[in-house]
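One chain follows as structure tokens, the form predicted on its own.
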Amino acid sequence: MKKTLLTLVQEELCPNGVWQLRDTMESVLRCQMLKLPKKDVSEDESRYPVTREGMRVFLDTFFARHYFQTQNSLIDYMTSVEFLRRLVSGKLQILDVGCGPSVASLAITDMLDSILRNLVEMDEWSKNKTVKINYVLNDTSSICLGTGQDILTDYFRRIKRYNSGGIFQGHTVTIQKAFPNNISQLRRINLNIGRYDIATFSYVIVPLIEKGGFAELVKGLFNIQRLCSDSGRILILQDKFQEQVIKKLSKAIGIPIHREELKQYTYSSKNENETYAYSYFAGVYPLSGVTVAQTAVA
């Protein structure tokens, strides 16, 4: 029986339904950590870190849920005929809006490795053909961005160590203002590195009502469409707790966004060995186009 190429990468990153970190990734996590110290924090700084003590909590808490998160919502485009086309390129453009530590940015990074390795094997990429991957990493915690940089700087220096020629790390931006009041910022970025293929805005669409305003939030949005590239997508994660905002908001752009349900390791040094099952709101968008990869092998 032939596999597609969304199989193959589903055994490796989520083998029989559960999601779980790949070794790579799972080291430079620990090793993380080890480095931050460890105190109890308010719920509030756990969520959205603005000291090392709260960015020690949030790793351990919610960094491989908002990963997995990402990698779940994203899995059928970056394995669809469309993304393929666009990789070859050989350049790839990320943003990533209220980024905490580069997690989604991470769950992309990680996941395309694994994307390229498996075509790879199935002779349909060769291994001497390289990605590069520049980011632009937006956040108001300078504790983030510095977290981000080091775990995307760890990561590429691992995976070099492991011969992987697949993809390596181009140019990463910080932005420190908050969007939307950033979007000059990031047109001239993008005039300078090319349009965004994937823009992620992870847990951050209730912080930035809150401090922008809903309406602000929403043309910002629209445009950060303008800006990616014409088979770019863009990814909205938040959790259960805010649907009367999800469904305002998919309402206002005009996009469906739906419940969704994972199940994942944890990784909390609690809880190592645990399963752990959950609903969260995702939308990507546009919809339009995305054709599965139809490869193959035997």
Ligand SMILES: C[S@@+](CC[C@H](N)C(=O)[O-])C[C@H]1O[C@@H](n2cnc3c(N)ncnc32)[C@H](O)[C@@H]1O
Second form
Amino acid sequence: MKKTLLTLVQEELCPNGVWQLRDTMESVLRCQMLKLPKKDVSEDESRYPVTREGMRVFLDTFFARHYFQTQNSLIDYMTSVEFLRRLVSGKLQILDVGCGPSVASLAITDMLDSILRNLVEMDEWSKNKTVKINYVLNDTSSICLGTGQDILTDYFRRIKRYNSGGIFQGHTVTIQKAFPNNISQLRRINLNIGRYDIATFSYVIVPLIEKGGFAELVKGLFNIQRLCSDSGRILILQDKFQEQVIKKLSKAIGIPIHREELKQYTYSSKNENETYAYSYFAGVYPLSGVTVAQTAVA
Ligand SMILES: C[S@@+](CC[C@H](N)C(=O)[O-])C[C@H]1O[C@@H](n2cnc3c(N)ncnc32)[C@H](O)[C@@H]1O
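Moving from the form predicted on its own, what structure would you give for the form predicted in complex with this ligand?
Below, the chain from earlier opens the complete complex, with every other chain and molecule after it.
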């Protein structure tokens, strides 16, 4: 029986139900960590890094976790006919709010690479047909934006070595102004490069509420919705300890955000190559299907 694209991509990224990094991404991650100084940092600095030492701990502790949760949340959509139709345009625009070192962007990029390679194998994509990915990376921390750009460049340099068609890096725009105060900048970029296909809010909901307040976050999410393509998606990820916040948000935006669990290899120096199961909250919502009142616009 012919395997579906979803099955083939799952078998490659999540063999036997355990998510793991493909070789290129693992090398990129390890190489980036070697460039950074090793030192203990506070809990807060490890989650929201603003120094090189903090970035190393973040990459060691959180990168792979958030990366796999992004892939697990988007695999159904990214292997759907709806998404593949969108790819035929040869362009994909990603908006990564609170991007850290481009974690969600990298997860989407590497999954897209796997999807296109599998489509070529299935004779459903021409080997030379390319997809240009444009990135809008937003973070208030300059070390995050710098590392994010660096890792993306390194990733594309490595895949180019053995790739003729497939994905390539288009524009990468970085914005250091805090979301949602940067909405006019995001609108301007939108006018220049086109609407966003995937907008991610991965592990940034809590600081957004702490700094700007709940109402501003909800308003910001509605505004982002208007900047996305009709067949696009918004992804929200947050850890399992934020149940109250997530329930409130889910109600306010009218979108189910579920508790999920996945099994993965760990790439942390403390427990390298062990498997571990993590629970988290994930919401992926189609923009066209959203029926909530569209009142909260700046
Ligand atoms: C826990 S990290 C998550 C990084 C990445 N998205 C991931 O999933 O691994 C949260 C990031 O959000 C950034 N951040 C916090 N408040 C922000 C704001 N108002 N606008 C943009 N980024 C923000 C922090 O600097 C930090 O890098």
